[in-house]
Each structure stands twice: as structure tokens, then as C-alpha cells.
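Take a look at this single chain in C-alpha cells; it is the form predicted in complex with its partner chain.
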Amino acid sequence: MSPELIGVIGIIVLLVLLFLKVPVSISLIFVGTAGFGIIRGFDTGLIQLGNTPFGTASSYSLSVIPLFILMGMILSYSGLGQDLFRMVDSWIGHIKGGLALTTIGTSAIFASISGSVNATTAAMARITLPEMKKYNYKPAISTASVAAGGTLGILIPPSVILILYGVMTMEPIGDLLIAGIIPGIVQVGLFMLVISLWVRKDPDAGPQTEKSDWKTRFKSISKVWPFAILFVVSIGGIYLGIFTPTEAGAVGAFGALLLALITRRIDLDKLKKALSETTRLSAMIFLILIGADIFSKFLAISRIPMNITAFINGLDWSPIIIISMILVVYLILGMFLETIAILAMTLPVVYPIITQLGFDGVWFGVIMIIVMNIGLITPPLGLSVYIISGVMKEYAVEKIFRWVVPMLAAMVFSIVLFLIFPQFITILPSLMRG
């Protein structure tokens, strides 16, 4: 048999574990070793499974990850989450769809210290789904602003996900987390704009409330100002070229930890919940990313990275239809698969090919990620939807995934426009680099 052929094999073995519930890393680790010893003898593959999980768990610039889990983490324990929506809620919720443009905007700062979608989700649901629904809200539209808002975790920095598109491409991570702001706040322009769509064609959908004095409103942000400190200590640091990422994750983490006791707004029992979580993240993630690499060195030796590779580079088609032909099956891939187990299982593959076509890998990292984060809120694998079902047991997962189809629409259109414009995404890092 061909190592080509192997590989193919392996691939399908590989999706057969995936659908029968066998976790994603599990499935990775065990195509790999027993993929890469059919081709290479049966002990090498052994060798493989010995020597690749240490390598991946003491990589110093995966150590990022753990360190703003748990920045977004200890402030997600201290009720941060809380007095930010009700400072936006001050601002802007008493105009029509005002609570649900307050979650879009209470996310995308939530965002801007938590690293995950999972974790801006749910905090968001837990806190905002409740209150919008004591007013009379309809369901579509709060679920709605909830699970687009959450999108935002791995956009806007820091992101765990770009932070792993780093790793494995060797793209600068600080690049990649000062990409994702623009396209960011696009997508808040977007997501808003829909909301205000929304209740204008259909006013019951989001009715007003009262409005808030601008005493309650100066004092709301009394509350959240170590919000805006860590975004600026940790992401600002990078930017301004203070430290490195993995630098920004622990001073992040230790700066939320000192703000959290200063506030009086943690105790042992929060901090501890707050670590065993971040601890417990880390350990799916990472191994997740130990299969990958497993994974891909099985995939390299199959040799499909190489002929792919100079298939694609054989044609004769305009680099343009190449990249969207990427980015569809991304797209349908993200229907059906975790992010991260995507990612291990493409970008072998995909990554040259699409350095080869001249595209900026900064560029490619960022579009592809708001790509697959439109599976994240479809059928029949949306990790979103069943977090937002998970925190309000009524809203059945069929309904909340046709109520999300007016977001979809806002994704859709954003990615088209940084296609055409990738400045969106590429200019801050070009202006960082000076």
C-alpha cells in the first residue's frame, strides 16, 4: 500500500471515531500512532506516542494558553461579567433592542479578557438571557445577540485560537492578536445593525426600558474600570511592545488576581473554582493539540500535504477562487468539527498552499477563523447553541438555531468584505511593526 493511500484510510478512520464519540484528541493520537507505524514500522509509531505529548506540554509558547484562560477566568468569578452589562445597560439600554445591542457590546468587552467563544457564551447567557427576558424580550432576538456576541471570544484579543494558528504556523502570535481587533469591532457594527433592523420591522422583539440617570451611569463605570486595565496592561503591552504574549497571559492573570482581592471580589473558594477550571480547559485543549501533532507527522509522512500541495499549485486557477474554495470547506467543516481539531487536522495542508498563493498568513489565520465560527451557531454541531440551551433549558436547540439566522447573514457579509479589503485585518500589525 502507498503511504498516500494509508493516509487517505486514516483520514476516514479518523472521521468514523469523530462520529462515534470517541473525543477529537483521543481519535488525533490514535490514527496518528497507528497511521505513522503502518508506514514507517509498527515500533516508530510507538516512538511517536512516547515523545510527542511531553514535547507539546512543556512548549513554552503554548504556555500562553493557561495564563489568559485564567485572567478571563478569575474575573469571570468576580462578578466582573455582571457589573459590565449593567454599565452598557445604563448607556444604551433603554433605546429600542437597547438590552440586546448591550449584549453585543457587554460581549465584545468581555471579549476583549477572555480568550474562548465556550467561555464569553456562556458567561453572556448567564448573565443576559435572564434579564432580557424579565423584559419581555422575545427569545430570537436575545438568543440571537448572545450567540453572535460570544463569536467575538476568539476575535477580539486574546484568543486561544489564534494563539494556536501561531504554533502551528510559526505566524507571530502578537501579530495575530492585534489582527483580530478591527474585524472585531466590524463585526459589532454589523451584529448592532442587525439588532436595530430587527425591532424596527418587528417592535415587540426588543421593547424598550427605562431609562438610566447619569448619576447610575457615571457610577456603573466606576465598577468595570479593571477592564479596561488589563485589556490595556496585557493587549496594549504587546502592542506597544512591552512584553511577549506568553509575558501579557501571566501578567494578565496576575493583574486580574490583584484587582480581584483589591475589589474585595474574590475569596479561596472563587479562586480555586477559577483555576481548577482554567486547569481543566487547558488539559482538553492541550490534549487536543498533542493529537494534532501526532496527527500531522502521520499526515506529512503519508505525503497528501506534498501532492496536494503541487496539485494545487499545478493549477492554473486565479489565487482568489483557490482561497474561497478554502474557505467553503472550512466553512463546512465547521459545521461538523471543533475548531481547534480543524485546525490540527488542515493546516499541515492548507497552510502552505495558501502562503504559496502570496496570501498573508496573518490575513488567512483571522478570516479563517470567522469563517469556522459561523459553525458554531449551525446544525448539526454548534457548540454555541448548546451552551446558550445549556444555561435556558426552555429554548430547545432546533428553535435557537433557525432564531441565530439574521447573525449568520451579519458573519456572511463580513467575511465577504475581508476578502475584498483584507486591510481590515492586516493593517494594525503593519502599523505595529512600524
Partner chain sequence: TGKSSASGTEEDLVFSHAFPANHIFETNVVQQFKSETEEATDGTVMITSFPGNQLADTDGHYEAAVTGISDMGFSVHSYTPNQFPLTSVMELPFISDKAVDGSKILWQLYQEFPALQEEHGDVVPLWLSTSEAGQLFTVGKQVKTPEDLQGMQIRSPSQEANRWLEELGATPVSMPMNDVYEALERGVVDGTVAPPHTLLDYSLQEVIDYVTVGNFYMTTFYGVMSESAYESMNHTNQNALDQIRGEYMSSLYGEVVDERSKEAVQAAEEAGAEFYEISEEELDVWEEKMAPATESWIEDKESKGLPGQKVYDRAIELSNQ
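Since the structure above is the form predicted in complex with its partner chain, I would like to see how the form predicted alone looks, so please show that one next.
This part shows the chain on its own.
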């Protein structure tokens, strides 16, 4: 068999394993090692399997991952989400649809701390859904706001997924983290616009609540401002060139621990859970990256990425048509597979095409994440929807999928906007580079 045919068979086997729920890392390692062995000899394949784990895991750039995860876990276990919700609610909760707007705003802030879709969605579902139910919000608007807000978790920095993209493509991690800020703010604005139009059309969907006095508002700020400073210092330090991403992660993790201890938000039991969860997630991500490295080397010797790039370069098609087709493929994949699995499987093939077409790698990383985010609230995978249904069991999954359609429209609109005006994504990294 030709190397190209072996590569195609390897991709098919990988997809089958993923659909059979075999762990992503194991699937990548198995297919990559077996394919490499078939093409170059099994002795060479086993040598590759022996050398790659250390070579990948010892990379300095990967040290940023456990640091930002630890920062997010400490703050998550410190109960910050509840205080964030109370703060935002005290300022805007009294207007029509205010609690739904508060959910979006709180999700954006919490996402900037946790960097995780699952953590953001689960926290907001537990905190905000009972509150909106208490004030007779219709389930449609309450679940839609939580689902949409949760997708911000892998867009607003520090985003673990954007860090992984940077590691896999060698794009500057600092640029990627900063690039997610404006798109995140734009999506927050669009989600809030959808809610405002929703309650204007159906006033009963989001009734008004009582207005907080100024004393309550300022008291709510006093509980969260230290953590806001922590975010500004860590992410702002990257933008200003004071910290590298790894140094910013270290400052953020240490600062989060220090603040949590000073404010007595965390005890020994919660700290153990935060450390345990950080270790588990970091190990999972590192193993996936090892598998992705092995799989990408297998694809490289199969010559599939090179041949696909040459084929696309020979087409007399506009680059915008090609990039649109690639994004549609990512949209479809996002409906069936986890984000990390998609990155590991596709970037060895897609990234060379993107650079050959002249697109900015940082821009593509951010817009690709936004496209795959749609899969988090669409069937059949719809992870965020299943998390919401798990928290509020009286809301059927099928209904939630219907209720989030207006938010999907906002996400699609933002993708079109960023395709037409890539400066929304690239302006902050370009300013940071001077």
C-alpha cells in the first residue's frame, strides 16, 4: 500500500475509535504508532513511541497549562461564581431580562478565570437557573443564556484550548490569549442583544426583579475586585510584555491561592480537590498532546498534508471560499467530537493549508474555536446542553436544543463578522507586538 492510502486508513480508524468512545489520547497513540510502523517499520514505530512522550511533555511551553488550570480550579472551588453573580445582578438584574443578562455577564467573567466550558456551564447552571426559576423566568430564556454563556469558557483568556492550539501549531501563545478578548466581548454583546430583543417580544420571558440600592452594589464589588485585579495583572502582564504566558500562569495561580487563603474562601479539603482536579486535567491534556504529536508525525510521513496542500493550491478558488469550506467542516465535526480531539486530528492537515493561503494563524485559531463552540450547544454532542439538563433535570435535552436557536444565530453572525473584519481578532496581538 502507498503511504497516502495507509494515512487515509489511519484517519478512518481514528474516527471509528473516537466514535466508539475510546479515549482520545489512546486512539491517537495507537493509530499514530501503528501507522508509523507500517510505513517505516515497527522497530522505528516503537522507537518513535519511546522518544515522543519525553520530547513532548518536557516542552517549556506546556508548563503554562497546569498553571492556568490550577488558577481556575482554586478560584472555582473558592465559591467566586456565586459572588460574581450577585455583583452583576445588583447592577443590571432589575431590568427586563436582567437575570439572563446577568448570567451572560457572569459567565464572561467566570470564563476569564476558569478557561473551561464545562466549569463555566456547570457553575452558572447551578447558580443562575434556580435564581431565574425563583423569579418566574421562562425555561427557554434561562437555559439559552446559560448555554450561550458557557461557550465563552474557551474563548476569553486564559483559554486552555487556545493554548493547546498554540502548542500544536507553534503560534505565539501570548498572541492567541490576547486575541480572544475582543471576540469574547463581541459575543457577550450579541448574546445580550438577543436577550433584550427576546424580552421585548415576550415580556413575560424575563420579568423584572427588585432594584438593589447603592450600598448593596458597592458591597458586592468589594467581594470580587481582588480577583478582577488578578486577571488584569496576569493577562495584562502578557499584553504589556511584562510576563511570558508561563510566568503569567504562575503569577495567576499563586495570586489565586494567596487571595483565597487571605479571604478564607478555601480550606484544606477544597485545596486538595483543586490540586487533584488540576493534576487529572493536566495529565489528560499532556497525554493527548503526546498522542497528537505521534499522530501528526505519522500523517507527515504519509504525505497526506503535503498532497492536500498542493491540491488546494492548484485550485482556482478564492481563499475565502476555501476557508469557508474548512470552517463548515469544523462546524460539522464540532457536532460529533470533542474540541481537543478535533484539534489533534485536523491541525496537521489544515494548518499548512491556512498558512499557504496567507491567512493569519492566530486569527484562524480564534475563529476556528468559535465555530467549534457551536457544537457545544447543537445535537448530537451538545455537551453544554447535557450539563444544563443534568443540573436541572426537569428541562428535557430536546427542548433545550430548541431554546438555544436564537443564541446560535448570534454565534453564526459573529463568525461572519470576523470573516469580513479579521481586525476584530488581530488588532490586539498586533498592538502587543508593537
